[in-house]
Structures are given as C-alpha cells and as structure tokens.
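Heads up, the chain below is alone and in the form predicted on its own; it's given as structure tokens.
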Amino acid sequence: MPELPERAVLLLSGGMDSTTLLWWMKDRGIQDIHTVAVDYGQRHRIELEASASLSARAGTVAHRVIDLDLTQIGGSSLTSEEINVPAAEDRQQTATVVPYRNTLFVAAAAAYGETQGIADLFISPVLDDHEAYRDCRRVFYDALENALSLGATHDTTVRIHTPFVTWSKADVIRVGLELGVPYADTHTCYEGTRPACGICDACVERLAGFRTNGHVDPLDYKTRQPN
C-alpha cells in the first residue's frame, strides 16, 4: 500500500465502503480530508444528504457537491426513470452500471484537488464490486493515475488510494464496527428510498455482508433477505 499523505481528497457518496474509508483515514492519521460528492441526477439522491452530513460529523477541512448530470447520457437504471432497477435476483448488475461514471468522479476530485494543492484522492472500490463494475478495479486506477498525471496543469503525480480494492463487503463492515462507523446514517440502495428496499444488488450485498459479521444492519428495510 502506497505511504499515506497528510492531504488528500476522498470520493464520498454516503454510502457503505466511502463512509468506512472515511472513518478508516482519519483513524490512520489523515486530518486534512477534503470530501467530494458528485450530483450526477442518480436515482437515489439522498446519498449526497448523507454524504454531507457524514463529512461534517467527521470534522472534515471541506466539503464539495459537483454537479455532473449523466441522465443527458442514461443508459443505466441510476440515471433513467425509464429504466427499472433489477432485484438481486434478476443477475443483471449490469443495468446499474453508470457509463464511465468513475472516470468522470475522479477526474472531477483531481481537479478540485489541483486547485487545493492536493495530489493523492481516495476512492472506495471493493473486489465485490469488479465482476459487474469494471471501473472498480485497481489496474484501471493504474492507467487512470497515469493519465491525470499526465494531464495535470503542471509537472504532478497523482495518486489514487484505493485501500479496499482487494476486500469484499464484508470486510469493510468488520473494519467499520471497529471504528465505529455510524452505518445507520449512511445510504446503499439504488432505489434511494428510505426505508430501502432489501431487494437491489447494492442492499442485498450490504445485509449479506452485516450477517457475514454476525451484526444486524441497522438500516430499515421494506424486505430484509433471509439468513
């Protein structure tokens, strides 16, 4: 794992694996966080409410929505009423797939950073995440370093952390109990309704992953899975 800087930029959605690193940076020593949100017209919206709630209860420096609207281009169940959001169960992950959407994320977080004066950005891809989400793997940050580097306004090296490239659900919530992460304020489901609906891909790894940890998720759902 690449040494830890004192600055940095995190992608936080408000969701499981972003709020855990969050928590997970700041109990490694890095205080100056700068948080970005990104408000691309996803369907379930109430993750930025989170995503800003979380940042200022963990005493982040800042805190940036960006606006990035992607329904122009839709194509995915996130972005278009006009597409439904699969359960689990259906095995089409890939419908929530959101063209490019990390690329576009990061690019947008190194940009801000620039004019921060900050080079290294945190992301919170998780090997669970690989099979459906080609984006969440870590030779694609590889490249994708590369190219911001490259194209940086001046001579710079950007670095993306992804610490949870190689875990799977499970063992981001295990870390996160320990750190006291408060799950309960945090946001998974793709339907972005509260309570969540126990049925998408995104809610039925959160609660698989909870069980896998002996813990009840403390979020409400409309239907939870069986154990």
Contents of the next structure:
Number of protein chains: 2
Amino acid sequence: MPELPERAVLLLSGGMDSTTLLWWMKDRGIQDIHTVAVDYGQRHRIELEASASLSARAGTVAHRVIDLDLTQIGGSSLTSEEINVPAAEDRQQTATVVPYRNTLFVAAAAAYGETQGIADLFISPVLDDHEAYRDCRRVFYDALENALSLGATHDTTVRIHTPFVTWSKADVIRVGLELGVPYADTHTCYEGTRPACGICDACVERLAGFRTNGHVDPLDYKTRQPN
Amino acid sequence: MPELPERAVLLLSGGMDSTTLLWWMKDRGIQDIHTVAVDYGQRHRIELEASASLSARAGTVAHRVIDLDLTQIGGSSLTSEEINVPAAEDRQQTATVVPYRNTLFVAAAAAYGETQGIADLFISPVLDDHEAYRDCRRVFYDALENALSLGATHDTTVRIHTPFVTWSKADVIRVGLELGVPYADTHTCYEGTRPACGICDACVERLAGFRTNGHVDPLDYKTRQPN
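Please show me the structure of the same protein in the form predicted together with a further copy of the same chain, now that we have looked at it in the form predicted on its own.
Below is the entire complex, every chain and molecule, led by the chain shown above.
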C-alpha cells in the first residue's frame, strides 16, 4: 500500500464504504481532507444530503458537490426511471451500472484536486464489488492513475488510494464499528427510501455485513430479509 | 495507425480540427458516426451551435450534447469570468487549461459509446497542442485507452483514435481544404465572438495555418494580425 499523504480528496457518496473510509483516513492521521460528492442525477437525493452532513461531522476542510448528470448518457437503473431496480435475488447487478461512472467521478475529483494542489485521491471499492463492476478492480485504478498522471496539467504523480479494495463488506463494517462510524446516518438503499427498502441488492449486502459481525444495523428498514 | 472501424463516436467541438476529422472520417468510409459535443460551461455558445449544425451537414447518425459543467471545478479562463483570456503574445496558453478536460470528455464519449455498442472513439489533438496540453499527447491516450478498456462494463477493447496527433495545424487545414470542409462555419476564437477576435492564441494559430497553405481563412475577423 502506498504511503499515506497529508492532504487528500475523498469521493464521499454518503454510503457505508466511503464513510468508513473517511473515518479510517482521519484515524490514520490525514489532516487535510477535501470530500467530493457527485450529483449524477441519482434518483435518491438522500445520498447527497448524507454525504454533506457526514463530511461536516468528520471535520473535513471542504466539501464540494460536482454535478455530472449521467442521466443524459443513460444505460442504468440508478439514474433511469424506465429500468426497474433489480431485487438482490435477481442477481442482475450489472443493470445498476452507469457506464464509466467511477472513471468520470475519479477524473472530476482529480480535476478538483488539481485546483487545490492535491494529487492524492481516495475511493472506496470493496472486494464484493468486483464481480459485477470491472471499474472496482485495482488493475483498473492502476491504469487510471497512469492516465491521470499523464493527463495532468503539469508533470504530476497522481495516486488513487483504494485501501479497502481487498476487504469484504463485512471487513469494512468491522473496522467502521471500531472507529465509531455513525452508520445510522449513512445511506445505502438503491431505492433511495427512508426507511430503507431492505430488499434491494445494496440493502441485502449491508444487512449481511452487519450480521457477519454479530451487530444489528442501526438503520431503519421497511423489511429485513431474511428476518 | 489502427484499422478504421465502421462505427465510431467523435468528439466534435465545432472547431477546425474536430470538424476536419469528421470530414476525414467520412472520406475514409466510416459509415456510422455519432458526434458528441460537451457543454462544459464554455463562455461562448457559438461553439455548441457550430458543432450541431456541422454534424447535421455531414450527415451523421446522431449528435448528442453532454452537459459536464466544469465551471464548478474552476481553474481556467475558458470557463471562468475572473481570469482573462491570454493574448497569443503572452504565451500563457496553460492559463486556458481546464484540469482533465479531455479525460472527462473522452470518458463521457466512451460512456455514450457503450450505450450504443461502440468502442471506437475519435478525438482531434494536433501536434501544435502538445507543448501546452499534456492531455493532447498520444502517450496519454494510450494510457486512457487502457483505463477505459479495463473500466468498461463488459470486457471490451476501447480504442481512442487520434489520426491528427502528429499533424501540424497547417497539415490539418491542407487536408481539410482538399476535403471541402466548410471552414467559414467552424468556430475557433477563445473570446467566442462573431466576427472572431483575431488576436487570441486560437485565432492567431488558425490564421497562420491558412497562410502557410496560401489560403485566406473564410471566417470573419475583427482584425487579422499580422495584416
């Protein structure tokens, strides 16, 4: 793992993984953290509100919302009303992919970082994401890191830190519980409801992660499957 | 140079280089061309209008405007009203750089391409751009091509075609004149005025390119320096 920087930009969605990463970064002594949330036209606005309030709670230096409206590109149930969100049992997680979402998000974070003189970027893919999302693999971030270094305005070594990329969702939750991450205030549900739906892929994975750690998820759910 | 595809997405700014590339692609027999213009909050809207009308004139399959508002990221005189556009004699071309502009544009074009089943992308950096713009170098596009292939939703070989990357601006104009590119309708000026200012870096380079080819630029200018 690369040495940790003093200043960094974190892509903070307001979900469990990126929020745990924010608390982890603070615990590791990174002083100067700028968080970036992307408004990509997601159906649920709860996510953006969670990101802003969690950033403030963690005492970051700045929080920036960048508007990258991916609804105009199409191709995903996370942004399109025409495609139904798949239930976990359907195992059609690729239906929730927005093409090149992480590429665009990291590039936007890199652009913001450049204006701040920061070349260290953090993002929180976890092991569970790899199967359905090719842009959650470390090999992709190595390639993107190289492209961003070559594409920076000035000669720069951009680093994309993915400290959780080999961790399971349960590992993330275990560490987060130790660090006191306020999980009741993070947002996960693909349906974007409060209480969370409890049946979409994201809810089911989250609930399983807490069960593995012998903890009850503090979030409110409409239903918890399996009960 | 890689083999040419039958279907492709072209980043068409409505400027001289990308418009010449569109005519070049048609001349090379590429049948199914989708053009993408990015609305990045540029001060001049003329560029977007030129892009749409030139795409229609070339008989493309589709033209898509993607909104990536880079004004919120800042750092460039092309989007910020606070920074003056440098005159060519100032040689401060880097002041006109939006961080990671080409990275974001190509990633957006790739995302749109993926929804259309197209993995061949065209963009028109030229040799003259290399000095000030690191993201106009082929080494950058090789790296980005690799990242986009690894980050695609499905296993894909993405190709970023840059046929003009070793051509001077004058070379582009020479070929474009042979192909009948309607240069009077392309837009170049950084100031975004019509008639064009004739003194910004982009105007000066354009005028020089026509002079080198022994042609008079058909565009209207407020002033042509040197006269």
